[in-house]
Every structure is written in C-alpha cells, then in structure tokens.
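A lone chain, given as structure tokens: the form predicted in complex with its partner chain.
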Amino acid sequence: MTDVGRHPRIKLYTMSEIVDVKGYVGNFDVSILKKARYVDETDCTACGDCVDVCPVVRPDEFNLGLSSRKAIFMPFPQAVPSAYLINVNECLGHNPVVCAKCIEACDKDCINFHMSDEEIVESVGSIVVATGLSVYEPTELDEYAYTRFENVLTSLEFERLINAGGPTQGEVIRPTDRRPPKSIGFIQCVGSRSARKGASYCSNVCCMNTVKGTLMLKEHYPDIDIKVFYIDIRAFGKGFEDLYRRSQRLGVQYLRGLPGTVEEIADQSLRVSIENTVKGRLETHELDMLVLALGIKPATGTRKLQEMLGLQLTPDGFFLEAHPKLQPVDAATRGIFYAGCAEGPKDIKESVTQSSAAAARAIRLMHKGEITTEPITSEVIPENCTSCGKCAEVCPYNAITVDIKNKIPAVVNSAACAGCGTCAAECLFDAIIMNHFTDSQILNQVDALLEESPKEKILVFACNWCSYAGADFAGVSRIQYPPNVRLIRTMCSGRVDEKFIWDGFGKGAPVILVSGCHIGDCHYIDANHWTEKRVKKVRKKMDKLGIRPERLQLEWISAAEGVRFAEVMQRMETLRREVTAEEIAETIRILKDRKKKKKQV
C-alpha cells in the first residue's frame, strides 16, 4: 500500500469517482470528481492533534461501527494517503465559528474549510476496472436474526474483532457482555448458493475465510468450542484442504446443515436448530456467539460504470469478460481490462494473479506507443449529400461535421468514428457508406437468405456486441432453438436501415427481428435509441400500408442472455407460423406498388 503512495509513476486520487469517460482505445479522456477532504493531504503529518479536540463522536466505518471515531479522522492507522479528513456532514462547522477547534489545534495549517470538490480530466490509453466487491447485507435473512440479536455478527465484524489492530486489540468478546465466548458457531453460505434470498452463485471465499477464522480462534483460545454449519466445504485451492484438515484436527466440528432458526436464550446466548444431513436427525446447539459467513456481491456503482464504459454484465451483476477462457481479463471493449472481484467473486491470490494479467494485457496494448484502428468507419459521398445534418445529429461520437447553412457536405472524422453505422441508416439520400457493412453487402445477405422458401425463415438482425454475442452464448450453453433462424450481424442495431426491412418483407420474409443491446448498455453510447425510433416509425408505416406491424419485432438481448435469446427465437417462430402465404403475397404486392409510386414521384 505504501509503495503505491510513494511510487513516482502512480498518481493517486482518493475520495474520487469517475464521472465521465470519452474517447476510445488508446486515447480515453476521463473526468474524475475529487471530493473535498478539507485537510491538505500533502502537509498533514497525521499527528492527531485535531482528533483530540474534535467534539463529534461517530461510529467508525472501518471497524463496522464496533468502535468510534471523530468527525475529523483517519480511516485506519496505515491509511494511504496518511492524512486526516473531515466528514463535513458531521462536522459542527466553522462559519460562524461554531466549533473550528481543529483549525486551532493544527500547527501545520492544513485544515481548510474552503476546499471544494474538483473535477479533473486525465488522458489515458487503457483502463483497468478493479472496483472490487460489496458484502451481502444479511438483514433480509430474518431466520439468522442478525438485526435482532447482538451476539450474531457478520464475518467481516468478526475479522475486525480478532484483528490486533481492531477495536478490541484482537480480543474476541461478545458485544452484549464483553466476555470472551466459550463457544462460537459459524453459518456458511449466507447470501450465497441460494435461489431464495441473496445470490445463487458460490462466493468463493467464505469457506476458507471461516476455516481460517477457526484456526485463529483455536490459536488464541485453545479450549473454545467451535461449530461450523455448512452445505459443502469448498476447499479447492492449493493448500486449502490441508488447512481444512488442520482445523478439523484441532477439534472444530463441521456439521452439515444450515440452521432453520436462531433463538436467544438466557444470558443472550443463542440456540440454533439444524437438520444434520450427515446423521439424518434434527439437532439443537447452544452457542455464545454466531458468525454469519457473508457472500460477495458486485460493487455498488458497477452499473453506473458499466454504462459509462459501454461494458456488459453477467446476470449475477459482475462484469462480463470478452471470453470466459481465452480472454478472461479483457472487456469486450478494446483497451479495458478487469482485475479482481469486479469480474466475479475471488480470493486474494486469484485477484492478484488476475491483476498482474490485466497489467500485462494493458502493456501489450500500449508498448508500441501507437494503435491500429479498425477501418470499419463511415464515409460520406459528397455528391449525394444535401447537408441536411441528420447524420451529425444521430452520431453518438460527434464525429460528423456538416455546415447546414452554407450547404457544405458532411465530413466524418474517422478517428472519432466508432463504426456503429447509425448515420448510414438514417441518411435519406444514400450519401453515407458504412465500410464493411454497406447497404449492398447487407442487402445481398438478405436476398440470399430469402432466395428459397422465404416463408419458412426468420430473419434476425443482431448487433455484434450484445445480441449476436447472446446467440453465441446460447450456442456455448447448447440451448436449442428453432433451426429456421438466420442471423445477419451488424456492429450496432443502429445500422439496421429501413430499407433492409422493406427489402426483407418485399422478398417474402414472414417476420423480421431487429435486436440490440439493452437501452443504456449500447456499445455505441446511445445509438440504439435511434434503432428504437426507427423500428417504431417503420411499424407505423407498415400499419398504414396494411401490413401487420407485429411481423416486425424489436428485442434487446444482452451478451449474457443466451436463454433469453432462445426464448425470443421461440416467440419469433410462433409469430412466423401465424403468417399465411396469402399474407406474404399481399405484402409483396403492397411493397411493389409502393416502390412504383415512389418511382413515379
């Protein structure tokens, strides 16, 4: 930790959050909001004189409320940066001088109430997302009575209690009577592996955390009676099984079965009832103290960051990697990498391994000092351009400039263009070519697909990042769906031009699905808003023309929603079956007439 504070190449911003990210791989501009600390962190020597005079006493977050701190405080003694801070919401304030005792006490004059939040912009070439985890809140699990009985603690509270630097200097005591407990029970899988409450996944660390806890307890208090209530003990890592066996040899009892209820008995001890599934009988155990082995949840703010960076999440809420085996630390977005629990629950060793991997992947990207960009960008044909400005309006990257007043044709800045193709889809004058996904290339695919027995087929447009990836995920998971589905890949659903849809129906497609990333998850900021608008518009036109609008569907399917992809395909198949040959023939006729009329105009 101190190495980070001292390293000449590391610029550390604490009390800071990312508020905006612009740009692309190699050149990101990141806006960081640095909250006011009210103490100058470079001048503060952490002498503590300010703390002595501060009259405000509050629960200490670092010790989970098991001890107290002042309104001016250091999070913990070894904190980096080693500087105090003021929680301004708790501080009595200085204007008019209500308190300001700390200002008087500080010889170095580092306390400054006029500090304000700052927004800083930093340019970087790559990003490592290491946002960590949040811990499961056991309040909803009323059967374990965390909120009702004081001697029921969480595993993190227990860690603070047994820690020599903790509120009790490492003395394990009961909160109610401050006496060392003679017996302790650990309940495993709190908030993990449950379809009912908490999460369905295994949190990876709680088994070994408990095993370690039992060993520490036995080291401090050899006579203590320890019982662990579990479903399975997952001691899968290197050396883990040894540790588990050692714990058993020291007399820790491992009992298979999670408590159904926790009751408080005389002297505020606790009685738990379990169904011991090894012995096949109901048991009750009386314990002085209970520890709930809490599971790991995605960090708060994951969703916000995901939207800002255009990343994807798994259904569990952790970040989704580009490939589960071959690119486990890469995000699907180039230049972004994952480290630690941001990607899924893991222990310290695995977090460190993954972090080094993420660093190596970032270096691999950056070491040349230059970056090759995909030439999948749009291009304007100046002769066709009427300078109407639509393309500039829809571009999520402000990559297109048009001078509407002076009728100067649009120009695309290819470095800023990310290649979603929304401009090409929205241009009414065919003045934009989307390279590698041109109108004729896509129309050729549509035509080839509908060449033979179109009535039997389901035409699906799928965006590369979410829906197409969701279809791949269905494949990897071997989830079966109707075989008459045919996907056409575009980079973004924003690329799906109205004319592709008309062409499809005109060539006899019974149903068409346009699919993309969920709103808010679009890989191209918000290009899929235009998809939504366009599909609505086309459906209205269909209605007017006498074509059932239901035959055109729009669905948002994420990269992790393989099951949903298959369900949507089933639904499309049901829809397709409802479309008769006569209806298709009628549609073809209507669209032919429409074409003729358009030509006459």
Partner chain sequence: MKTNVVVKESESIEAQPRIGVYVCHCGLNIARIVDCEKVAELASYLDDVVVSKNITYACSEPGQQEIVDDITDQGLDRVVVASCSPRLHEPTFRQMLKKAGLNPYLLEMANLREQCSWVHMKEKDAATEKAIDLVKMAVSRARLLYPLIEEILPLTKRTLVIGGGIAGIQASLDLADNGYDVVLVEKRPSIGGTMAQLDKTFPTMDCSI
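Having seen the form predicted in complex with its partner chain, I'd like the form predicted on its own now, please.
What comes next is one chain alone, with no partners or other molecules.
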C-alpha cells in the first residue's frame, strides 16, 4: 500500500466509497464520496502531539477492542497517507467551547473542523473489484460461549495478540488475568461448512491459519499444550501439508470432532466437551483459552456494489465470474474484473495471483486506446419496438436500456453486448435483429436440413461454446453416434427462438433437441436459464395442441463431454424411431391450422 501511495500514476482515495457507476467499458464514470478526515493529510507529519492531549478514549477497531485509541488517531500502522484523522462522532472538538486541545497542540495547523465530505467523479476505462472480505460473527453460536466468557477469542483477536505489532507486542496472555495460558484450544469451521449456522461452503484459509498459529505458539512457548478440534484439515497448497505435519511433530493434538458445549470453571479456565469421532467416545478437555477459527463472508457492501455495476452473485453471496475456466477474473459486464476475496474465499497467494491476472486483463483491454467489439451483436428495429422492456430484463450484461414509462424504444450498447441472442429470442414483436445469427439465417438452415427425408433426421440446436464443441470433441475422438444428426450452431442456447422449434416440427422433424452449457456454467452467465423456461413453455403448448411434448428435448452438454453427446444422440435416435409417419403428418396439420388461426386474428 505504501508503494501505491508513492506511485506517480496511481490516485489513492482513502476514507472513500463508490456511490454510483455509469457508462460502459472504456467509458465508466465513477462517483466517489471522499469523507472528511478533519486533518489536512498533506501537511500532517504524524508527530502525535494531538493524540497526547486528546481526552476521548475509545476501543481500537484495528486491534478488535483489545486496546484503546483516541478520537484523533491513525487507523493502523503504516496507514497511507501517514496522517491522523478524527472521528467526529466521538470528538468533542467540533464545538471549540467544549474542547479544542488538539487544535492548540498542532503546530502545523492541520486540524480543520469545517471540512466536509467531497464527491469526486473519475472517468475510467476499466474497473477492478477487490472489495476484500468480512468474517462470520460468532455471537449466534452460543454453544461456544463467545459472548459469555472472556477467554474465548476469535481467530482475528488471537492474530492481534500474537502479532509483534499488536496490543501486547506479541505476548499471548489471557484476557481475564493477563497471564500466559498453559493450554489453548482451536475450534475449526466456525461459521463455515454448516447449513444450520453460518455458511455451507469451506472458507479455504481457516485450517492453515490455525496451523500457522500453532507453529508460532510452539516457537515462542514450546511447553504449551495445544488442541485443535476439527471436521477435516484441508491443507491444499504448496508446502501446506508439510506445515501440518510439522505442527503435529511439535506436539499439537488434532482431535476430530467439534465441541458441543463450553463451560467456565472456578479459575475462569474452560471445559470443552466433544465427541471424538476417531476414537468413538465423548471427551472433556480443560483449556486456559479457546480460539474460534472464523469463516469468511462476502464484504459488507457487496450487494450495493453489485447493483451499481450490474454484476451477478453466486448463491454464497460472492461475485460471479463470467466463466469459471475461460474467464476466471472477468465479470459478466465487460471491462470489470475481480481480484481477491471479492470472487470467493482465497489465501494471500491466490489473491496475488488473481490480482496479477486482473491487472493483465485490464491492460490487455485498454492498452490500444480503443476497444474493438465482435460484430455478433443485437440491433433494435425502432418501429417494431413496443418498449415492453423484456429484452432489458433477460440481457445478462445490462447492455439494453428501455424507457418503459415514456415508451422510448430499446437501445443496445454494442460495446457491452456479448451476442448471446437471448433478447432476440424473447422479443415477441420481431424488434431485435441478431447480427450473423438472424431469424432468416437460422430458419433457412432448418429448411435446408429438413428438405429431404425429414422424418429420418434429428434436428439439434447446439450452443457454440459447449454443445457444439462437445459434438466436435466426439468427432475428433472418433466416438460413434447416429449419422442422421443435423446440428444448427447458435452462440447460445438462449438464442433458440420458439419459432425455430415450431418451424422444425412444421417441416416434418420427428424430434428436436435444444442443447447448451450446464446450468451455472453458461458462457453468457445465466442465459440458459431463459432457454429452460422457454422450452418448458413450448412443451406446455405442445401438450395443449395434442403434440407429444417428449419430441422436444433439452440437454446440457459441455465441451469436454464427447461421450455424453454420443449417448444423448443415441437416446434421440431411439426416440425418433418411436415417432410414426402418421404422428408427423398430424403435427404438420395441427401447426398449419395454428398458423392460419393466427393470421386470421
């Protein structure tokens, strides 16, 4: 952070928050609220004279309340900028009649109670979201007695105690009697891997953070008794298993089983009861201190930022990347990238790696000075648009804006459009053209493929990134599948319009398959969710019309699933053989009557 503060081409806004983001890739306007610190950071020399005279004492947030600070303070050592700030809600000095001691002590005249918050707008080409994390609040886990017993600490509080720059200069002491503990217990997965309380996912760093803590304790206090209560020790990473084994060799006891109760005994030590699942028995252990290894949660403000930037979140509340394999640091919105725990729990090494990747992606995008886009984008026909807003609703990239209130036609931002075609498929008024995958182009392919012997064909609409690539993988792997399969490539299964399906059945197709990426693995974030809804809707209509819904199939096939592609095609061939010529003829008749009725209406 010090290097960032010194860099001539980096603007660092501290005590600031994003309040609004407008624009698109290459042209973002970011509104920043810079909060008043009431100390001139350019003139402050951090001499500390103001702190010495301040009469207001408050718990220090950086040390998690284990030490105190004044109303005028520096947030943490090596803070950038190296200047003090005033918490005006705690300070008495905003009314000089009450207190003005810091003003009198400051020889540089840095303190100014007339400062106010300032709003700044920065124009940027790309954005890296690196919002960090928050930790699980253990107060609801009453069985661990965090709120009742002082000698129960969180892993963050323990980290400050053992740190050489912490409130005790690295000396580990019990909060109750200020004496070094003779025994310490660690409880793993507090707020993680639990559907009942906390989060169901693994927080990634807790196990190795505990292992590190045990090694540091054994280094400074070789005779200390340490017990770790765990579900599973997850030591994934370079050298992590060696650290875990080294901790065991130093005498740290790893007991498989989480405590059910924690009680305080006469000398304020703790009695912990656990079920040791390795030995299959109940055990009690007496400890001087207990440390709760807290799980990781998404940073506060994640939801607000997600709404401003038009991003997606995973069910766990972290930001969702554009693609877990192909674009692991890209957001769905072009020009926005992720770093660190904004995208999911990770350790420092992974965070640095992802940060480097995000920076490289931003440089790759911006270094030319102009942005090129793929020509496969949507285009609105204004005279056909009714301003219903459906296209804007289904767009996973927020690339379409519609003024529904004033009935102004939709507008597509071609820089933000990724070309999935979901908007064109959902538009009921033929007001959107999907360049290079227009309705007429796809319908002409349907006509050509079903021109001869349609009842012998299997018509497949396959997405470019997964299903079509899966078919290609089956081919190059020489995996056998029926030769009567006829594929029509679309960029996404979300592009498969209802009219394509009706046209296929109307031309005599016995069965039709719509295939795309697996749910949660879509190249276009969540476009295949709309595919699923559309296919269900068509099946209901088929049932009402007297057409067997089973003749329309939906399958998710990835690019690596060549074998699965062949298996699905074999099943489609079996289904095709069950469809009689009479059934196909009746379907054609029903759809012709349906078309006539629509024209009459």
